[in-house]
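First comes one chain, alone, set out as C-alpha cells in the form predicted on its own.
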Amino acid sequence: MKLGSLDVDSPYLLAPMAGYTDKPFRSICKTFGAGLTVSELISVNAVYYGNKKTMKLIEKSDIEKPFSIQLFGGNPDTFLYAAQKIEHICDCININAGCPANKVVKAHSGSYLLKEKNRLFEIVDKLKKHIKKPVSIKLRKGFDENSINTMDFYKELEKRGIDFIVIHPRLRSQFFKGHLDYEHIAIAKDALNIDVIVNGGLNSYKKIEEVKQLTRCNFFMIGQSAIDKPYIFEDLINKKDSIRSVDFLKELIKKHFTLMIEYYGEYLAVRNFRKFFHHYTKGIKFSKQLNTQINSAKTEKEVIEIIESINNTQ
C-alpha cells in the first residue's frame, strides 16, 4: 500500500502526540499494525542546539518502518537546518502546522503558521528543495472562524510538492473539543490529487467506517484512542471492535513498561510510565486504587508488583 511514495502495511497511522509517542509506545503500536509511526513534536530550535533530550526523542526502533519525524518551528532557515540534521534517521519529515498549545503558538509555530501562510510556504519550499525524503504536513482546518483554510491553500501546498496532508478538522480556537468538521476533509479530498489523511475523533472501527464513507479518504491517523488501547490498530485491520481481557491488558502493560525500562532506565521509566498506566486501567475495577499506587511507586520492582496485582483486584 502506498502513502505518497512510502510503503505502508496498513492505512491506520499513529499520530504524533507530545509526551506520549516515544520509542517504547511507538514500538507497541507498530507491533499491533500501525502503518506509520510519528515522533513527538520536535522543536527545530532544540535540534539546532543539539539538545540531548530532544535527540533522544527521535531515536527509533528497528521495527519502525516507515517512521516520520514531526518538526515544529517558525524560522524557515532553522527548520531546514533541523530537517537536514535528522533526515537520515527517518523516512519522512512532517511539518507541524496544527499544534494549538499556547506556548507553541506564541513562538509563531504550530497552528500559528495558518495565520502566516507565506512563512509556511517558505518552509515547504526550503524543505522540498533540499530534503530528499518525502515531506508531509499536519494541520488544522484553520486558526479560527475568520481564517478557515481554503481549497486554494491546500492546492498551493500540493503544487509546492507536499507529499501528503493530515487534516484535523477542528480550528485552533477549539483546541481538542467541539465539532469535528469531516465535511471539510471531504471537500479537500475531492480537490487534491495527493493523499489526504483524516485525524481526530477516530476511536473505533465503526467510527472509521462512518468517516470513510463521509470523506472518501483511504488513510486514518489515530491519536488519543491509541493511548487508551494501542491494540486499536489490530482491531481496525481485523475490521472489528474488541474487548480485551484483563490478562491481555496485564501482559501488555508489562511489555510496555519493560520497553520503557530498556529505553529510559529505571528512574525515568517509572515516572514516565504513570500516565500510560492511567490510560490502560480505564474501566478496570479499583483503577483509582491502582493509579494511587502507581503514582507512589519509585522502583521497577514496585511497578511490577502493582501490575501483577491487577488480577487480584477484579
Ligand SMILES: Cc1cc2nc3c(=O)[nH]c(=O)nc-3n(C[C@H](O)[C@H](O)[C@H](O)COP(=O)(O)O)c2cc1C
Second form
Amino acid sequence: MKLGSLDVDSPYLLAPMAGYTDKPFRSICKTFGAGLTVSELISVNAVYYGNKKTMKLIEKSDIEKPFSIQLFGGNPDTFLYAAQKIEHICDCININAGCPANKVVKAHSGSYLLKEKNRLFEIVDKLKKHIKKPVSIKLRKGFDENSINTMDFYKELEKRGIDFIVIHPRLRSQFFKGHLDYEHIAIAKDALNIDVIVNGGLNSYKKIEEVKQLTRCNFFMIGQSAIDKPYIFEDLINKKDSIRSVDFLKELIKKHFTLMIEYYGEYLAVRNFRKFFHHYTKGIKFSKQLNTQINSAKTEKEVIEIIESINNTQ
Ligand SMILES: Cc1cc2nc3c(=O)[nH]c(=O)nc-3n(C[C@H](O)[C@H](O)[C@H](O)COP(=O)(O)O)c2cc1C
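The form predicted on its own done, now the form predicted together with the ligand:
Okay, now the whole complex, with that chain kicking things off.
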C-alpha cells in the first residue's frame, strides 16, 4: 500500500521515541511487520556539527525499508543543511513539531513551531524545494488551549507540499497524559487529501478498530505499546490481540539483546538493555527480582544468565 509515495507493507507504523527507537529496537519491530520505522528525534545542530553519537543514531539496518529520519530544530537554514546531509540515508524526512520538552521548546523547535507557524512554513518550503525524498510532519493538536491547530493550518501544510502528516491529538501543555482528542483527527482527515496518521494510545487491535471507525484514517503509529510488546505489529496484521508464552518472550529478549551487543558493544548494550528488559518482564512472575539482577549486571554473560533463568522462575 502507499503512504504518500512510499510503499509500505502494513498500515501500522513505529513512532519515533528518544532513547528507545535505536537500530536494534527498530529492527525488532520491523521483523514483526512495522510498515515504517522512524529514527528518534535528531537535532539539526548536531547533524550540522557532524556529532558522532548523532550520526550513529541514524544508522539503519538493511531490513528497514522504508526508513524515516526525524529532525528537530528551529533555524530553517540549519534544518535544510541537516536534511541535505542525511537525505541519502533515508526514504523520508520527518519534521518534529510535537516535542513538548522544555529544552526543545526553549530552542524554538519541536512543538514551539506550532506557535510560530511562519517559521514552520519556512522550514517546509525549504525542504520541499531542495529535498527529493518525501517530507512529512509529526505534530500535536496544538501548543495550548489558545493555539489549537485549525484546518486552514493543515491545508496550508498540504498546499506547501507536505507528503503526509502524523497527528498526536494532545496539546503540548498535556505532555504525555490526558484526553486524546481523536475527533480532532477525524476533522483533519475529512479536510485533507494527504494521508493522515493517527498517533496516541493505540495499544490493541480492538482500540485501533475503534479509532479507525471514529477517524476513518488508514494509518496508525504506535509508540509506547511497541516497547511493551513489539509483536503488537504482528497482532495487528493478524487482526487479534495475543498473549505470548514465556518461552516466546525469552527468545525475543535474547534476540533483542544480541542485536544490541552487535550495535553498541558490551558496555553500552548491557546498560541500555535494562529499560527494555523492564518492559518485557512486566507481567512475568518474579519480575522484581529479575529486574534487580539486570540492573546490577555488568557483562554480556551475566545478562544471558539472567535471561536463561526466566523459565525457571515461572
Ligand atoms: C520515551 C519517549 C520518547 C519519545 N520521543 C519522541 C521523539 O523523539 N520524537 C517524537 O516525535 N515523539 C516522541 N515521543 C512521542 C511518541 O512518538 C508518541 O507521539 C507518543 O508516545 C504517543 O503515542 P503512544 O501513546 O503510542 O505512545 C516520545 C515518547 C516517549 C514515551
